[in-house]
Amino acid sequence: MTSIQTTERRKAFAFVAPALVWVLAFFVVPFAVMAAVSVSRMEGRDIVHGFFLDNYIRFFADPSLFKGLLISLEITGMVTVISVLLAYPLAWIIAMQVPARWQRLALMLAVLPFWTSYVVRSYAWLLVLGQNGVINKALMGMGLIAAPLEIASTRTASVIGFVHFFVMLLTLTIYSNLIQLSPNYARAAADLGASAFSTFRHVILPLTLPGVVTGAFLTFVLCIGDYITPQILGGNNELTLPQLIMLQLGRRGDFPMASAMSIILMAVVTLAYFACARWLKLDRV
């Protein structure tokens, strides 16, 4: 190896080193510590280190804990599907129907709620969905209901709060794919006799699926690990996995159990990533 090659490698490593140190210090080391704590056990108020699988066995054997994972998956699934169904038409309208000179303004208006604090948005929805909120007052004023609906502090409220946030994220990812499509694809399909629906189904949708799945995966990751929205809007009627983790930390001080539940949550996210990567064949890129 020549001295020039050695110098170039050192320069390359110097550029990469800060990122490696950052990942090592703020991800690898904390994850290793959490994994080590997850196989420890609590004896009284003391953590006994070792290699015990009690926390994982307890999680899958205790219905109240395992149910938290199922509730998180159910809410995340509903939020992801609803967000995709709402975001795709919105992204289509902005990319295909709005004139190019107005698209930036339309995107800015679409992501405007991002400028508001996440906590503030959740509390705003709590006021809207409450018994004395805008929705109940409007429905009662029109005579459609006789008594206020119980929307706040339910799973429905959590789904509404999540969808409001993630539709904006999915709109951006889908729009970025739609705007890159050449109109010649649709013209060629029309020349071959395809209807508008067939063109969308067989041409437009397959070409934009990477953006859809990317946004859906981001929605899945952020939604399943969120604590704030279920805590504010969902109440304590149905505890999600992040809420159970915080319960283990805040009230019981059971760090090994909380660590084990966090590892399980990360494993679910990892499986979702590999499922998306395999479906999109990203591993071949």
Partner chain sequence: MTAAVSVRNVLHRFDDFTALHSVDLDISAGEFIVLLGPSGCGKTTLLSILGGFLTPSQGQILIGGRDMTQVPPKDRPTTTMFQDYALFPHMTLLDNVGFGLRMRGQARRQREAKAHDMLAMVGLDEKAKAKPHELSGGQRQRVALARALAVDPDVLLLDEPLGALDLKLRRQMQDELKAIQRRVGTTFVHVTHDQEEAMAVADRIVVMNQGRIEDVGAPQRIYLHPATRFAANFMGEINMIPATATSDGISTPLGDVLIRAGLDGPLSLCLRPESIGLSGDIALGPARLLDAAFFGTHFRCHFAPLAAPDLTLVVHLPQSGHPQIGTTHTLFATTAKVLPA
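Numbering follows the first chain given and starts at 1. Each form is matched to the other, and the largest set of C-alpha atoms that superpose within 1.5 Å is called the rigid core. Remember, it's a predicted structure, so these values are computed and weren't measured experimentally. First, how it differs from the form predicted in complex with its partner chain.
Comparing the forms between these two forms, the C-alpha position of residue 195 differs by 2 angstroms or more, with the core used for superposition. The rigid-core alignment places the CA of residue 267 less than 2 Å apart between these two forms.
The structure above corresponds to the form predicted alone; please provide the structure of the form predicted in complex with its partner chain.
For this one, just the chain is written down, with no partner chains and no other molecules.
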């Protein structure tokens, strides 16, 4: 009995081992190396190993760097809130008001632009929001504005680009939450005298909250770590943390600083995780 169990176990370990080795070699080890590099020091073009907190100290002391974190947090916070507020009603309408046989089509349509390339999608917003873009041309054509609005290359453009992407993502997650609820919950509430609003407020919303928080967390993580959207749409006036990290790498080859900033980025995400861990059901995304 025991020997059979042991061979079984050995076999099972043999099956897990390849995946585990891959993740250890190409994720855990690189991450550890990066952490080690983040406490090293650049001297000239060489990296001197040791345990120096220079990079971290410099990050918090240098306003041009620290501001990147604040800007990232502001944009991400705004994007997360706006996306949830826009996506929830959309998901609700698709789940509750669109006839069942059209729901799948409605949902597929709502997330169709998901399937354009991420880079191209940001570029497309540039065409919409730019000085000669569709919006400005349309508003000027209607005589609503005299001079083109400066939307592209601002934070607003970044936020719009992000919201566009995350509304689709959140609509998907919230819809799948709503559709999983037994329709009898809403029926029971109405049956016991609840108005449509009370049913939503006391029953539907609390029951979908974990899904919403999970989606919001996902939005937060993906948004705060994204380089493409702010780089294409946000202009050069205010740089986000990922943009600053890329800047350290590109212009100066400063791996220690880039690593330190990445660790800080990760720490922020981890904090966010613990802030909403109570509601998160990551295994059910």
